[in-house]
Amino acid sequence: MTVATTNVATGDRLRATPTGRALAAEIEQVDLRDVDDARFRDLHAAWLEHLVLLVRGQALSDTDLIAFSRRFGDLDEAPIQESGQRFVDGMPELYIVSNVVENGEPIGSLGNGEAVWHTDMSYVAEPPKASILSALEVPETGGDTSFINMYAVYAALPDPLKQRIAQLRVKHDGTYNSGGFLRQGVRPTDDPRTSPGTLHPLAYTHPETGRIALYLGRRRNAYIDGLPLDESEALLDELWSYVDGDRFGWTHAWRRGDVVLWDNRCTMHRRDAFDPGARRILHRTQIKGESRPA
(Lines of atoms letter the chains of each structure in order from A and count residues from 1; the text may use other names and numbers.)
(Lines give C-alpha, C1' and ligand atoms only; values in the text may rest on other atoms or scores of the structure.)
(Ligands and ions follow the chains in the order given, each with its own letter.)
Protein backbone atom coordinates (compact mmCIF):
# COMPACT_ATOMS: atom_id res chain seq x y z
CA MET A 1 0.00 0.00 0.00
CA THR A 2 1.33 3.43 -0.95
CA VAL A 3 1.33 5.92 1.92
CA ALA A 4 1.14 9.59 0.90
CA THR A 5 2.28 12.23 3.36
CA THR A 6 0.95 15.72 2.61
CA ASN A 7 3.16 18.66 3.50
CA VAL A 8 0.91 21.30 5.06
CA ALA A 9 2.99 24.23 3.80
CA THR A 10 3.11 23.19 0.14
CA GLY A 11 0.29 20.70 -0.35
CA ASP A 12 2.88 18.42 -1.98
CA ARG A 13 2.70 14.72 -1.27
CA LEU A 14 5.55 12.33 -0.51
CA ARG A 15 4.71 8.88 -1.80
CA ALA A 16 6.24 6.09 0.30
CA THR A 17 5.32 2.52 -0.66
CA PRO A 18 6.21 -0.04 2.05
CA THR A 19 7.78 -3.27 0.86
CA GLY A 20 5.26 -5.35 2.79
CA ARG A 21 8.12 -6.87 4.77
CA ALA A 22 9.40 -6.00 8.25
CA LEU A 23 11.06 -2.82 7.04
CA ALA A 24 11.80 -0.53 4.07
CA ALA A 25 9.75 1.65 1.73
CA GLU A 26 10.23 2.98 -1.78
CA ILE A 27 10.01 6.75 -2.20
CA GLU A 28 8.45 7.76 -5.51
CA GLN A 29 8.82 10.82 -7.73
CA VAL A 30 11.68 12.46 -5.86
CA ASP A 31 14.87 13.92 -7.32
CA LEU A 32 17.41 13.89 -4.51
CA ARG A 33 19.33 16.70 -6.21
CA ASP A 34 16.42 19.04 -5.52
CA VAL A 35 14.88 18.45 -2.09
CA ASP A 36 13.54 21.48 -0.25
CA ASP A 37 13.32 21.70 3.53
CA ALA A 38 9.68 20.63 3.71
CA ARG A 39 10.26 17.59 1.49
CA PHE A 40 13.36 16.68 3.46
CA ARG A 41 11.39 16.70 6.72
CA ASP A 42 8.97 14.23 5.14
CA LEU A 43 11.85 12.05 3.94
CA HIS A 44 13.41 12.09 7.39
CA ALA A 45 10.12 11.09 9.02
CA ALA A 46 9.65 8.26 6.50
CA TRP A 47 13.19 7.05 7.18
CA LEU A 48 12.59 6.86 10.93
CA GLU A 49 9.32 5.02 10.33
CA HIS A 50 10.53 2.51 7.73
CA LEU A 51 14.26 2.24 8.72
CA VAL A 52 15.33 1.83 5.07
CA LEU A 53 14.36 4.01 2.09
CA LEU A 54 14.82 3.15 -1.59
CA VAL A 55 14.77 5.88 -4.23
CA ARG A 56 15.11 4.67 -7.83
CA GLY A 57 16.12 6.43 -11.02
CA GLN A 58 18.58 8.90 -9.52
CA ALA A 59 21.47 10.51 -11.41
CA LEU A 60 23.61 11.74 -8.55
CA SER A 61 27.15 12.96 -9.04
CA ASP A 62 29.48 12.41 -6.11
CA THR A 63 29.00 16.05 -5.18
CA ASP A 64 25.22 15.57 -5.27
CA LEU A 65 25.45 12.47 -3.07
CA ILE A 66 27.58 14.27 -0.49
CA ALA A 67 25.31 17.33 -0.50
CA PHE A 68 22.16 15.25 0.03
CA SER A 69 23.86 13.19 2.74
CA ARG A 70 24.82 16.34 4.64
CA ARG A 71 21.12 17.15 5.06
CA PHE A 72 21.12 14.43 7.73
CA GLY A 73 24.16 15.79 9.60
CA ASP A 74 27.94 15.90 9.52
CA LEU A 75 29.61 13.13 7.54
CA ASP A 76 32.23 10.64 8.64
CA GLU A 77 35.39 10.27 6.65
CA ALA A 78 35.47 7.01 4.75
CA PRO A 79 37.32 4.16 6.48
CA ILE A 80 40.68 3.15 5.07
CA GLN A 81 40.23 0.33 2.57
CA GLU A 82 42.02 -3.02 2.56
CA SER A 83 44.78 -1.67 0.31
CA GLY A 84 45.48 1.19 2.71
CA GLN A 85 44.07 3.88 0.42
CA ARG A 86 41.22 6.35 0.46
CA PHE A 87 40.23 6.30 -3.17
CA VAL A 88 38.56 9.61 -3.96
CA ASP A 89 40.89 12.59 -3.95
CA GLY A 90 39.29 15.69 -2.49
CA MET A 91 36.26 13.74 -1.21
CA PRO A 92 37.32 12.05 2.04
CA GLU A 93 33.66 11.32 2.85
CA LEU A 94 33.21 9.03 -0.15
CA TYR A 95 33.70 5.27 0.17
CA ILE A 96 33.73 3.03 -2.89
CA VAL A 97 32.23 -0.46 -2.69
CA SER A 98 33.48 -2.32 -5.75
CA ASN A 99 35.16 -5.43 -7.11
CA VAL A 100 36.66 -3.57 -10.10
CA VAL A 101 40.44 -3.67 -10.55
CA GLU A 102 42.19 -1.07 -12.71
CA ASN A 103 45.92 -1.16 -13.50
CA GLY A 104 46.32 -3.98 -11.00
CA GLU A 105 44.77 -2.02 -8.13
CA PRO A 106 41.25 -2.32 -6.70
CA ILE A 107 39.26 0.90 -7.08
CA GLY A 108 37.17 0.07 -4.01
CA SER A 109 36.54 -2.37 -1.22
CA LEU A 110 34.75 -5.63 -0.31
CA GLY A 111 35.34 -7.46 -3.59
CA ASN A 112 32.66 -9.80 -4.95
CA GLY A 113 32.20 -12.23 -2.06
CA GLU A 114 29.47 -12.46 0.52
CA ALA A 115 29.36 -9.73 3.15
CA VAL A 116 27.95 -11.14 6.40
CA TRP A 117 25.34 -9.50 8.61
CA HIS A 118 26.80 -6.34 10.13
CA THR A 119 26.25 -2.75 11.16
CA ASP A 120 28.56 -0.22 9.51
CA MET A 121 31.61 0.82 11.55
CA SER A 122 30.14 -0.37 14.85
CA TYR A 123 33.70 -1.00 16.04
CA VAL A 124 34.19 2.73 16.68
CA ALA A 125 32.99 4.66 19.73
CA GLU A 126 30.45 6.74 17.77
CA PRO A 127 29.23 4.64 14.83
CA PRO A 128 27.52 6.39 11.92
CA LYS A 129 23.79 6.76 12.42
CA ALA A 130 23.04 6.33 8.73
CA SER A 131 24.57 5.07 5.50
CA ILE A 132 23.63 5.97 1.94
CA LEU A 133 24.57 3.86 -1.08
CA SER A 134 24.29 5.07 -4.67
CA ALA A 135 24.48 2.47 -7.44
CA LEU A 136 26.62 3.39 -10.46
CA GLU A 137 27.13 -0.08 -11.96
CA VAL A 138 25.53 -3.37 -10.89
CA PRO A 139 25.67 -6.95 -12.20
CA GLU A 140 22.66 -8.47 -13.91
CA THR A 141 22.33 -10.99 -11.07
CA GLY A 142 23.78 -11.32 -7.59
CA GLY A 143 25.10 -8.73 -5.20
CA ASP A 144 21.67 -8.24 -3.60
CA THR A 145 21.64 -6.48 -0.23
CA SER A 146 19.44 -7.67 2.62
CA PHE A 147 18.38 -5.58 5.61
CA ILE A 148 16.93 -6.69 8.94
CA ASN A 149 14.78 -4.84 11.47
CA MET A 150 16.59 -5.02 14.81
CA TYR A 151 13.65 -3.48 16.67
CA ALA A 152 11.68 -6.55 15.60
CA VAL A 153 14.51 -8.92 16.51
CA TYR A 154 14.69 -7.40 20.00
CA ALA A 155 10.91 -7.61 20.39
CA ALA A 156 11.04 -11.33 19.53
CA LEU A 157 13.39 -12.12 22.42
CA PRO A 158 11.79 -13.85 25.41
CA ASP A 159 11.39 -11.54 28.41
CA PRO A 160 13.97 -13.40 30.54
CA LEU A 161 16.53 -12.94 27.75
CA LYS A 162 15.71 -9.24 27.47
CA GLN A 163 16.22 -8.89 31.20
CA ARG A 164 19.51 -10.76 31.07
CA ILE A 165 21.03 -8.48 28.43
CA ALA A 166 19.56 -5.22 29.74
CA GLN A 167 22.82 -4.04 31.34
CA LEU A 168 25.30 -5.99 29.21
CA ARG A 169 27.70 -4.57 26.64
CA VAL A 170 29.15 -6.35 23.62
CA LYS A 171 32.53 -5.64 22.04
CA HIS A 172 32.21 -4.87 18.34
CA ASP A 173 35.35 -6.20 16.70
CA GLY A 174 37.62 -3.96 14.67
CA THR A 175 39.90 -6.68 13.30
CA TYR A 176 37.99 -7.70 10.18
CA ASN A 177 35.48 -5.98 7.92
CA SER A 178 32.18 -7.48 6.77
CA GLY A 179 33.87 -9.10 3.77
CA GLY A 180 36.30 -10.92 6.07
CA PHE A 181 39.28 -8.72 5.10
CA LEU A 182 41.79 -7.64 7.74
CA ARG A 183 41.51 -3.93 8.45
CA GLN A 184 44.51 -1.81 7.53
CA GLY A 185 47.08 -1.51 10.32
CA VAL A 186 45.45 -4.13 12.58
CA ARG A 187 47.30 -7.18 13.86
CA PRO A 188 45.18 -10.28 13.19
CA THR A 189 43.70 -12.09 16.17
CA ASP A 190 40.80 -14.43 16.73
CA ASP A 191 40.65 -14.03 20.51
CA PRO A 192 37.59 -11.83 21.08
CA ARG A 193 38.76 -10.89 24.57
CA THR A 194 41.90 -9.17 23.25
CA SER A 195 40.87 -8.09 19.75
CA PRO A 196 40.49 -4.35 19.08
CA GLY A 197 37.00 -2.93 19.23
CA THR A 198 34.48 -0.87 21.17
CA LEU A 199 31.86 -1.82 23.76
CA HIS A 200 28.22 -0.93 23.05
CA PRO A 201 24.98 -1.79 24.89
CA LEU A 202 23.30 -4.94 23.59
CA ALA A 203 19.90 -3.32 24.12
CA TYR A 204 20.18 0.07 22.45
CA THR A 205 17.59 2.82 22.85
CA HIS A 206 17.25 4.76 19.62
CA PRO A 207 17.78 8.47 20.42
CA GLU A 208 15.13 9.71 17.98
CA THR A 209 12.38 7.11 18.25
CA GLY A 210 12.89 5.91 21.83
CA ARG A 211 12.49 2.30 20.65
CA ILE A 212 14.86 -0.47 21.74
CA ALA A 213 16.88 -2.42 19.17
CA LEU A 214 19.23 -5.37 19.61
CA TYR A 215 22.64 -3.99 18.66
CA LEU A 216 24.91 -6.85 17.59
CA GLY A 217 27.22 -5.45 14.88
CA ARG A 218 28.74 -8.65 13.53
CA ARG A 219 29.35 -12.11 14.97
CA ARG A 220 33.05 -12.69 14.35
CA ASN A 221 35.24 -11.84 17.37
CA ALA A 222 32.30 -10.40 19.32
CA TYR A 223 32.60 -10.62 23.10
CA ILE A 224 30.18 -9.77 25.92
CA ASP A 225 32.01 -7.75 28.52
CA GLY A 226 32.52 -9.35 31.92
CA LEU A 227 31.52 -12.90 30.99
CA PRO A 228 33.77 -15.95 30.73
CA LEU A 229 34.48 -16.63 27.07
CA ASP A 230 32.34 -19.77 26.91
CA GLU A 231 29.36 -17.95 28.46
CA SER A 232 29.81 -15.04 26.10
CA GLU A 233 29.89 -17.34 23.08
CA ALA A 234 26.80 -19.23 24.24
CA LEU A 235 24.82 -16.05 24.87
CA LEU A 236 25.86 -14.54 21.54
CA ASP A 237 24.87 -17.72 19.72
CA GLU A 238 21.48 -17.57 21.42
CA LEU A 239 20.96 -13.92 20.46
CA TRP A 240 22.09 -14.48 16.88
CA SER A 241 19.62 -17.34 16.53
CA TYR A 242 16.89 -14.67 16.43
CA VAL A 243 18.52 -12.89 13.47
CA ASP A 244 16.07 -14.29 10.93
CA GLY A 245 16.16 -12.47 7.61
CA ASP A 246 13.14 -14.34 6.28
CA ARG A 247 11.01 -13.22 9.21
CA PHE A 248 12.40 -9.77 9.94
CA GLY A 249 14.17 -8.73 6.74
CA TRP A 250 13.88 -7.42 3.20
CA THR A 251 16.20 -8.03 0.22
CA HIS A 252 16.96 -5.41 -2.42
CA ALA A 253 17.95 -6.31 -5.99
CA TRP A 254 19.94 -3.33 -7.23
CA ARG A 255 19.41 -1.34 -10.40
CA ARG A 256 21.65 1.40 -11.73
CA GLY A 257 20.49 4.72 -10.29
CA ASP A 258 19.19 3.25 -7.04
CA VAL A 259 19.90 5.16 -3.84
CA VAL A 260 19.31 3.37 -0.54
CA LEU A 261 19.41 5.04 2.88
CA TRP A 262 19.33 3.01 6.09
CA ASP A 263 19.44 3.59 9.84
CA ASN A 264 22.49 1.87 11.31
CA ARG A 265 21.11 2.20 14.83
CA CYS A 266 18.26 -0.25 14.31
CA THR A 267 19.19 -2.36 11.28
CA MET A 268 21.85 -4.76 10.09
CA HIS A 269 22.58 -5.66 6.47
CA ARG A 270 24.41 -8.24 4.38
CA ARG A 271 25.32 -8.80 0.72
CA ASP A 272 25.12 -11.81 -1.57
CA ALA A 273 28.18 -12.83 -3.55
CA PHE A 274 28.20 -12.22 -7.31
CA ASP A 275 30.12 -13.16 -10.46
CA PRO A 276 33.72 -11.91 -10.10
CA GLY A 277 33.73 -11.15 -13.83
CA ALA A 278 30.85 -8.70 -13.45
CA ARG A 279 31.37 -5.04 -12.54
CA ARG A 280 29.76 -3.57 -9.43
CA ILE A 281 30.41 0.00 -8.32
CA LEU A 282 28.51 1.74 -5.55
CA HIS A 283 29.45 4.96 -3.74
CA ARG A 284 28.68 5.32 -0.03
CA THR A 285 28.47 8.13 2.48
CA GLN A 286 27.91 7.87 6.21
CA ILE A 287 26.33 10.35 8.60
CA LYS A 288 28.06 10.79 11.94
CA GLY A 289 26.38 9.27 14.96
CA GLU A 290 25.71 10.48 18.46
CA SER A 291 27.61 9.81 21.67
CA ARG A 292 26.34 6.59 23.19
CA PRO A 293 25.63 5.85 26.87
CA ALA A 294 28.11 3.52 28.53
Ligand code: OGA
Given for the second form:
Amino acid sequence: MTVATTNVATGDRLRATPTGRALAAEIEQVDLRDVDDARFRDLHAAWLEHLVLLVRGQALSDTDLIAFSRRFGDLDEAPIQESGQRFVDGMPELYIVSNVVENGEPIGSLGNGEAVWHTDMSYVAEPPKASILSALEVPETGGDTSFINMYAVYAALPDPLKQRIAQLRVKHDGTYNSGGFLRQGVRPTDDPRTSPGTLHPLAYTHPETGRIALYLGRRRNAYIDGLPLDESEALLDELWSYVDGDRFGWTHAWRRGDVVLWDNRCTMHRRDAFDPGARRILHRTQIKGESRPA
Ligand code: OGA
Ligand code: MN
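What does the same protein look like in the form predicted together with this ligand, given that the last one was the form predicted on its own?
First the chain shown before, then all remaining chains and molecules of the complex.
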Protein backbone atom coordinates (compact mmCIF):
# COMPACT_ATOMS: atom_id res chain seq x y z
CA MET A 1 0.00 0.00 0.00
CA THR A 2 1.29 3.45 -0.84
CA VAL A 3 0.06 6.44 1.08
CA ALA A 4 0.36 9.52 -1.08
CA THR A 5 0.34 12.85 0.66
CA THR A 6 -0.19 15.80 -1.62
CA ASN A 7 2.42 18.48 -1.59
CA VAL A 8 0.15 21.48 -1.88
CA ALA A 9 2.71 24.00 -3.01
CA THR A 10 4.22 22.07 -5.89
CA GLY A 11 1.73 19.34 -6.67
CA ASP A 12 4.48 16.77 -6.04
CA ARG A 13 3.46 13.82 -3.99
CA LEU A 14 5.44 12.44 -1.11
CA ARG A 15 5.56 8.69 -1.46
CA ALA A 16 5.45 6.98 1.94
CA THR A 17 5.36 3.23 1.56
CA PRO A 18 4.45 1.45 4.81
CA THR A 19 6.64 -1.51 5.69
CA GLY A 20 3.56 -3.65 6.27
CA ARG A 21 4.68 -4.13 9.87
CA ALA A 22 3.25 -2.40 12.92
CA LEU A 23 5.17 0.80 12.16
CA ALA A 24 7.55 2.55 9.75
CA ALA A 25 7.38 3.67 6.15
CA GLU A 26 9.95 4.25 3.46
CA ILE A 27 10.10 7.63 1.78
CA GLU A 28 11.36 7.62 -1.78
CA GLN A 29 12.61 10.32 -4.12
CA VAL A 30 13.50 12.83 -1.46
CA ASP A 31 16.83 14.56 -0.99
CA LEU A 32 16.95 15.62 2.65
CA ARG A 33 19.39 18.40 1.76
CA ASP A 34 16.63 20.07 -0.20
CA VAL A 35 13.31 20.06 1.63
CA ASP A 36 10.96 22.98 1.12
CA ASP A 37 8.21 23.90 3.62
CA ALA A 38 5.44 21.99 1.86
CA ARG A 39 7.60 18.89 1.56
CA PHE A 40 8.55 19.22 5.21
CA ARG A 41 4.89 19.37 6.27
CA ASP A 42 4.28 16.11 4.41
CA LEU A 43 7.32 14.47 5.97
CA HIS A 44 6.22 15.61 9.41
CA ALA A 45 2.71 14.23 8.88
CA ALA A 46 4.10 10.92 7.61
CA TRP A 47 6.43 10.71 10.62
CA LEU A 48 3.54 11.19 13.07
CA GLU A 49 1.48 8.60 11.20
CA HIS A 50 4.14 5.91 10.71
CA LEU A 51 6.36 6.68 13.78
CA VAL A 52 9.56 5.79 11.91
CA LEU A 53 10.65 6.95 8.45
CA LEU A 54 13.41 5.40 6.37
CA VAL A 55 14.98 7.47 3.62
CA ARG A 56 17.64 5.65 1.60
CA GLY A 57 20.35 6.90 -0.69
CA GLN A 58 21.18 10.11 1.15
CA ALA A 59 24.56 11.84 1.22
CA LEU A 60 24.32 14.07 4.26
CA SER A 61 27.29 15.87 5.72
CA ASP A 62 27.08 16.56 9.45
CA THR A 63 26.02 20.11 8.63
CA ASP A 64 23.25 18.78 6.36
CA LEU A 65 22.07 16.35 9.03
CA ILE A 66 21.93 19.12 11.62
CA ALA A 67 20.15 21.50 9.21
CA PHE A 68 17.50 18.90 8.32
CA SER A 69 17.06 17.96 11.97
CA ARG A 70 16.47 21.60 12.90
CA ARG A 71 13.37 21.65 10.73
CA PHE A 72 11.71 19.63 13.51
CA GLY A 73 12.74 22.06 16.24
CA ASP A 74 15.67 22.93 18.46
CA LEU A 75 18.20 20.17 19.00
CA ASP A 76 19.34 18.67 22.26
CA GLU A 77 23.00 18.33 22.98
CA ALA A 78 24.17 14.77 22.61
CA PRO A 79 24.73 12.63 25.70
CA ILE A 80 28.32 12.32 26.85
CA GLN A 81 30.11 9.71 24.75
CA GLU A 82 31.46 6.66 26.53
CA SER A 83 34.97 8.02 25.99
CA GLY A 84 34.03 10.91 28.28
CA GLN A 85 34.19 13.23 25.32
CA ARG A 86 31.25 15.54 25.28
CA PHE A 87 31.12 17.11 21.85
CA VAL A 88 32.28 16.28 18.40
CA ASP A 89 34.36 18.88 16.58
CA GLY A 90 32.38 21.84 17.85
CA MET A 91 29.08 20.11 17.07
CA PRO A 92 27.44 19.51 20.47
CA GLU A 93 24.28 18.20 18.76
CA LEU A 94 26.07 15.24 17.23
CA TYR A 95 26.14 11.81 18.84
CA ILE A 96 28.32 9.17 17.24
CA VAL A 97 27.29 5.54 17.36
CA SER A 98 30.31 3.46 16.47
CA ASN A 99 32.58 0.59 17.41
CA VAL A 100 35.56 2.11 15.57
CA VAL A 101 38.67 2.72 17.68
CA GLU A 102 41.18 5.35 16.57
CA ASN A 103 44.46 5.94 18.44
CA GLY A 104 43.20 3.69 21.21
CA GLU A 105 40.02 5.76 21.72
CA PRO A 106 36.55 4.74 20.57
CA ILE A 107 35.23 7.43 18.22
CA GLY A 108 31.66 6.85 19.39
CA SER A 109 29.38 4.92 21.73
CA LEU A 110 27.57 1.58 22.04
CA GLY A 111 30.43 -0.67 20.88
CA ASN A 112 29.54 -3.72 18.80
CA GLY A 113 27.34 -5.62 21.24
CA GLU A 114 23.59 -5.76 21.48
CA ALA A 115 21.87 -2.53 22.49
CA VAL A 116 18.76 -3.46 24.45
CA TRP A 117 15.28 -1.98 23.93
CA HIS A 118 15.20 1.65 24.96
CA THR A 119 13.94 5.15 24.31
CA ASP A 120 16.65 7.77 23.84
CA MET A 121 17.52 9.91 26.87
CA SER A 122 14.32 9.14 28.75
CA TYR A 123 16.27 9.56 32.01
CA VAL A 124 16.03 13.35 31.57
CA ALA A 125 12.98 15.47 32.43
CA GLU A 126 12.27 16.48 28.84
CA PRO A 127 13.45 13.66 26.59
CA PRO A 128 13.95 14.35 22.88
CA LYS A 129 10.83 13.98 20.75
CA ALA A 130 12.78 12.53 17.86
CA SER A 131 16.13 11.07 16.94
CA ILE A 132 17.63 10.93 13.47
CA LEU A 133 20.36 8.44 12.52
CA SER A 134 22.44 8.74 9.39
CA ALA A 135 24.50 5.72 8.29
CA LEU A 136 28.03 6.50 7.16
CA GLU A 137 29.57 3.02 7.32
CA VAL A 138 27.81 -0.25 8.05
CA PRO A 139 28.83 -3.91 8.10
CA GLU A 140 27.65 -6.35 5.43
CA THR A 141 25.60 -8.17 8.01
CA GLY A 142 24.62 -7.69 11.64
CA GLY A 143 23.90 -4.51 13.55
CA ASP A 144 20.27 -4.39 12.42
CA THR A 145 18.11 -1.94 14.36
CA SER A 146 14.56 -2.81 15.39
CA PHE A 147 11.80 -0.40 16.34
CA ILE A 148 8.60 -1.09 18.24
CA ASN A 149 5.27 0.73 18.24
CA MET A 150 4.47 1.60 21.85
CA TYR A 151 0.92 2.76 21.00
CA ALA A 152 0.32 -0.80 19.84
CA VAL A 153 1.95 -2.25 22.95
CA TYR A 154 -0.27 -0.07 25.15
CA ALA A 155 -3.36 -1.06 23.16
CA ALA A 156 -2.52 -4.75 23.70
CA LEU A 157 -2.61 -4.45 27.50
CA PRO A 158 -5.70 -5.92 29.13
CA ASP A 159 -8.04 -3.28 30.54
CA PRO A 160 -7.31 -4.04 34.22
CA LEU A 161 -3.61 -3.56 33.55
CA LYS A 162 -4.28 -0.26 31.77
CA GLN A 163 -6.30 0.85 34.78
CA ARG A 164 -3.60 -0.27 37.18
CA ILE A 165 -0.91 1.83 35.50
CA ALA A 166 -3.08 4.86 34.74
CA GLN A 167 -1.70 6.91 37.64
CA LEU A 168 1.69 5.25 38.03
CA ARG A 169 5.08 6.67 37.20
CA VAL A 170 8.24 4.80 36.37
CA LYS A 171 11.80 5.89 37.06
CA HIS A 172 13.94 5.95 33.93
CA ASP A 173 17.44 5.02 34.97
CA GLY A 174 20.37 7.26 34.17
CA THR A 175 23.10 4.85 35.25
CA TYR A 176 23.68 2.73 32.15
CA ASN A 177 23.22 3.31 28.45
CA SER A 178 21.54 0.79 26.16
CA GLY A 179 24.86 -0.88 25.40
CA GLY A 180 25.25 -1.60 29.12
CA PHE A 181 28.01 0.99 29.54
CA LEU A 182 28.12 3.14 32.66
CA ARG A 183 27.35 6.77 31.92
CA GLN A 184 30.16 9.23 32.60
CA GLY A 185 30.26 10.69 36.09
CA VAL A 186 27.67 8.25 37.48
CA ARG A 187 28.33 5.85 40.33
CA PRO A 188 27.51 2.26 39.37
CA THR A 189 24.45 1.01 41.17
CA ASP A 190 21.93 -1.73 40.59
CA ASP A 191 19.39 -0.72 43.19
CA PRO A 192 16.46 0.62 41.16
CA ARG A 193 15.12 2.51 44.18
CA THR A 194 18.22 4.66 44.61
CA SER A 195 19.73 4.84 41.14
CA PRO A 196 19.65 8.29 39.50
CA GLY A 197 16.88 8.88 37.00
CA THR A 198 13.64 10.66 36.23
CA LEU A 199 10.02 9.73 36.84
CA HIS A 200 7.63 9.71 33.89
CA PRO A 201 4.01 8.52 33.62
CA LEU A 202 3.77 4.92 32.35
CA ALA A 203 0.80 5.80 30.18
CA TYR A 204 1.92 8.74 28.11
CA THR A 205 -0.46 10.85 26.04
CA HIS A 206 1.35 11.96 22.93
CA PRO A 207 1.07 15.74 22.71
CA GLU A 208 0.69 15.84 18.91
CA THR A 209 -1.47 12.78 18.17
CA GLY A 210 -3.38 12.50 21.46
CA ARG A 211 -2.80 8.74 21.36
CA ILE A 212 -1.60 6.84 24.45
CA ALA A 213 1.73 5.03 24.40
CA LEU A 214 3.29 2.79 27.04
CA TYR A 215 6.40 4.66 28.14
CA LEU A 216 9.00 2.24 29.50
CA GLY A 217 12.41 3.64 28.56
CA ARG A 218 14.72 0.84 29.69
CA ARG A 219 14.26 -2.25 31.81
CA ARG A 220 17.49 -2.07 33.80
CA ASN A 221 17.12 -0.23 37.11
CA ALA A 222 13.57 0.81 36.23
CA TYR A 223 11.40 1.35 39.30
CA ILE A 224 7.72 2.10 39.71
CA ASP A 225 7.40 4.99 42.10
CA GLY A 226 5.81 4.18 45.44
CA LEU A 227 5.73 0.38 45.12
CA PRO A 228 7.73 -2.13 47.16
CA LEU A 229 10.63 -3.30 45.01
CA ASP A 230 9.24 -6.81 44.44
CA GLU A 231 5.88 -5.44 43.28
CA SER A 232 7.60 -2.94 41.03
CA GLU A 233 9.72 -5.71 39.51
CA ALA A 234 6.70 -7.96 38.96
CA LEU A 235 4.63 -5.21 37.35
CA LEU A 236 7.52 -4.15 35.13
CA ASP A 237 8.11 -7.75 34.04
CA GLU A 238 4.43 -8.04 33.20
CA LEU A 239 4.46 -4.82 31.16
CA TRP A 240 7.69 -5.77 29.39
CA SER A 241 6.19 -9.12 28.40
CA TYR A 242 4.08 -7.15 25.89
CA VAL A 243 7.21 -5.67 24.29
CA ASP A 244 7.12 -8.17 21.43
CA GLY A 245 9.14 -7.12 18.41
CA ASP A 246 7.67 -9.89 16.26
CA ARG A 247 4.17 -8.56 16.77
CA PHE A 248 4.67 -4.84 17.13
CA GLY A 249 8.05 -4.17 15.58
CA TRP A 250 10.01 -3.64 12.39
CA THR A 251 13.68 -4.41 11.81
CA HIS A 252 15.95 -2.37 9.60
CA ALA A 253 19.04 -3.76 7.87
CA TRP A 254 21.23 -0.74 7.23
CA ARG A 255 22.87 0.41 4.04
CA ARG A 256 25.29 3.28 3.79
CA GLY A 257 23.34 6.48 3.06
CA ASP A 258 20.26 5.41 5.01
CA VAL A 259 18.62 8.00 7.22
CA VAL A 260 16.11 6.81 9.81
CA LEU A 261 14.09 9.17 11.95
CA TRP A 262 11.80 8.07 14.71
CA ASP A 263 9.27 9.48 17.10
CA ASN A 264 11.03 8.91 20.40
CA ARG A 265 7.81 9.41 22.41
CA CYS A 266 5.92 6.39 21.11
CA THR A 267 8.62 3.94 20.02
CA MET A 268 11.53 2.04 21.49
CA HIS A 269 14.46 0.60 19.56
CA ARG A 270 17.20 -1.98 19.97
CA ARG A 271 20.24 -3.07 17.97
CA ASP A 272 21.69 -6.49 17.20
CA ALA A 273 25.33 -7.21 17.89
CA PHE A 274 27.75 -7.35 14.96
CA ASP A 275 31.25 -8.56 14.11
CA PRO A 276 33.75 -6.60 16.23
CA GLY A 277 36.14 -6.60 13.26
CA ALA A 278 33.64 -4.73 11.09
CA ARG A 279 33.31 -0.95 11.00
CA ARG A 280 29.99 0.69 11.77
CA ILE A 281 29.56 4.47 12.02
CA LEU A 282 26.26 6.32 12.37
CA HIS A 283 25.76 9.96 13.28
CA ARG A 284 22.73 10.97 15.30
CA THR A 285 20.88 14.12 16.24
CA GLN A 286 18.13 14.40 18.83
CA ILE A 287 15.33 16.95 18.71
CA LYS A 288 14.18 18.65 21.90
CA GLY A 289 10.94 17.42 23.36
CA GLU A 290 8.26 19.33 25.17
CA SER A 291 7.86 19.53 28.93
CA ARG A 292 5.96 16.59 30.37
CA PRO A 293 3.20 16.37 32.95
CA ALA A 294 4.73 15.95 36.41
C1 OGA B 1 20.78 5.32 18.87
C2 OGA B 1 20.79 3.85 18.92
C3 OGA B 1 21.21 1.91 17.61
C4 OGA B 1 22.08 1.49 16.49
O5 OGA B 1 21.51 5.89 18.07
O6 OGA B 1 20.00 5.94 19.61
O7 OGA B 1 20.21 3.28 19.80
O8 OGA B 1 21.55 1.05 15.49
N9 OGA B 1 21.43 3.25 17.93
O10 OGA B 1 23.28 1.55 16.62
MN1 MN C 1 19.07 4.78 20.99
